[in-house]
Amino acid sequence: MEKSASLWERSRQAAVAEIVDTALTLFEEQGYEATTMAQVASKAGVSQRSLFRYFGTKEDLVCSDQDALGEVLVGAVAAQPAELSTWDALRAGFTAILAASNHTPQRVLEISRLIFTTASLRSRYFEKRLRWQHALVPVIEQRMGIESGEVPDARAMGVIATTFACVDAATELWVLHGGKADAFELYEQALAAVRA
């Protein structure tokens, strides 16, 4: 039966790449809000029933990964060392995002240029980012030694919110420069900045 259920399992994740990788195909062809998801359907040879049991809407279909994201990035934040400082222990959370990611550094490349240039995929994006950041409001408390509370702490909030800052700064930088930049490098340069 679990072999049955992995089975599955691939076949889906194989099914959703298909899709996602033909609606990337369409939105770079025709751009983002000239496709309608009966062509991504159409063009990617399932029902428009079956792509909505995939994607619930069309900004699914560019940022649908978000959330498994956002759990790796937490669990990766607090399996790091207590000795780590709370800056590097988050560095370390973004760097298992890349290594957890399904796409190539093109196609994240692509889905990054799509993203910060398309406002309603945009304010999608920045909405899952911000969950991202109430998730991790107990870890970076803990890893700073503050109690946590009913209301999170100003500094633990702070010290995510300069993170997060600095990595979304770095990311838009690393796609105007279309990908040759080194992103971490980007980031260490803004968040060396905010920390002076």
Given for the second form:
Protein chains: 2
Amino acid sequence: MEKSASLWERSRQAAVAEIVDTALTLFEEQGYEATTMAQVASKAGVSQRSLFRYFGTKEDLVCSDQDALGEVLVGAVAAQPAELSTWDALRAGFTAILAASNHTPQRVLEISRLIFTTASLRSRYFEKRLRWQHALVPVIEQRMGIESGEVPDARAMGVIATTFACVDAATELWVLHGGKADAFELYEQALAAVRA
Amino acid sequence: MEKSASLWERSRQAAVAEIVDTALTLFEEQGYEATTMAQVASKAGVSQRSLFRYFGTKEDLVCSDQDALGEVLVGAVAAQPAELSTWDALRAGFTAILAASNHTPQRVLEISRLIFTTASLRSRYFEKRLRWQHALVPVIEQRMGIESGEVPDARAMGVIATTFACVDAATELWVLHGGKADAFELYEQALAAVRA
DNA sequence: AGACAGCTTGGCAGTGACTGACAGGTTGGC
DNA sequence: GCCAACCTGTCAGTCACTGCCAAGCTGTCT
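Now that you have shown the form predicted on its own, what about the form predicted in complex with a further copy of the same chain?
After this comes the whole thing, all chains and molecules, with the earlier chain placed first.
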């Protein structure tokens, strides 16, 4: 059972990785919108139906690993020592994401550029990020000494949303600078201006 | 020429308003996803083709007036006296949006709930909001005494993105509270926690 | 008044993302 | 070798959305 599961799982992982690879290549060659799912399927050697079974949507071809990164983020923030300020804990979460990424920096830049220059991808990205924010609410509420109600607390939401906003701004600027600027430094600048 | 233009324009406005009305009714009755554009078209008495000419996308049936509100926002922020702090100027912009809305509070709540509970609508909403943010960059840069480069400044981006983040958080909480809470108060709470 | 130009509208056919149903093949447990 | 669980491909269909073309309405010019 376990062996079989892992065998299926392994071949599945390999297939997924290869499909993502060919898809990204096509997207960069001819653009995201101009590339059809049928094209990706035939070039990757799978049927269109299976392609949609692996990735529920076309956007997931680019954003598929976001879910896993979200769990990394929440876990890392929750694991920070209580002495750390809320801001530092959140920042530690995002550095954990950077460390958990299994792409080369060059690849990350390509994907980020693709996301930020394609409307539907950017939308999808923001939606996933919104789910991360909601998952963080109880963690941050506890850290700020707020008892969790059925509706999130405005202060916790504000802090979380602000952190994401600055991370986003830094990421977008990093892409606009062609990856030459230090994204971390941009984030610090943005947040410092906010909290000044 | 002018008369005829305004005549066309007026009948167009009336048609648009009526279409939006029937669309929102359908969306509330049977849900956004479950309602097809063909249904909206036939119930509104226009062809499907014309419906897509009025509203380029299904989401625009709900978010169509966002563009106009964006201009109101940018204009209001730019019109604030220089003595006002950046934060106060941005807040004034959002109160201007509230004042410019031509819907009843009940209607605003319904639309907001629809947007926040429907993934595709929320995505579209965020995308439009992102465009507002970009439009605000030069205005805020000038107000913060930053010379505009070809790439936005991280500090200006951070302040703008944070303001939007807190407005969003407040709006979402306002919807979650069923419109009973004071959205403005929620915004103040969120921003105060951020800048504490 | 009547021809003309500009603009709008509707019908039609097509594309592309996505889904459900069905049939066949593969894998692992007995 | 058999059975059950699972995966895969094919097909047909839905729905948002678009280009194309013909028909209609409006105001203008002669």
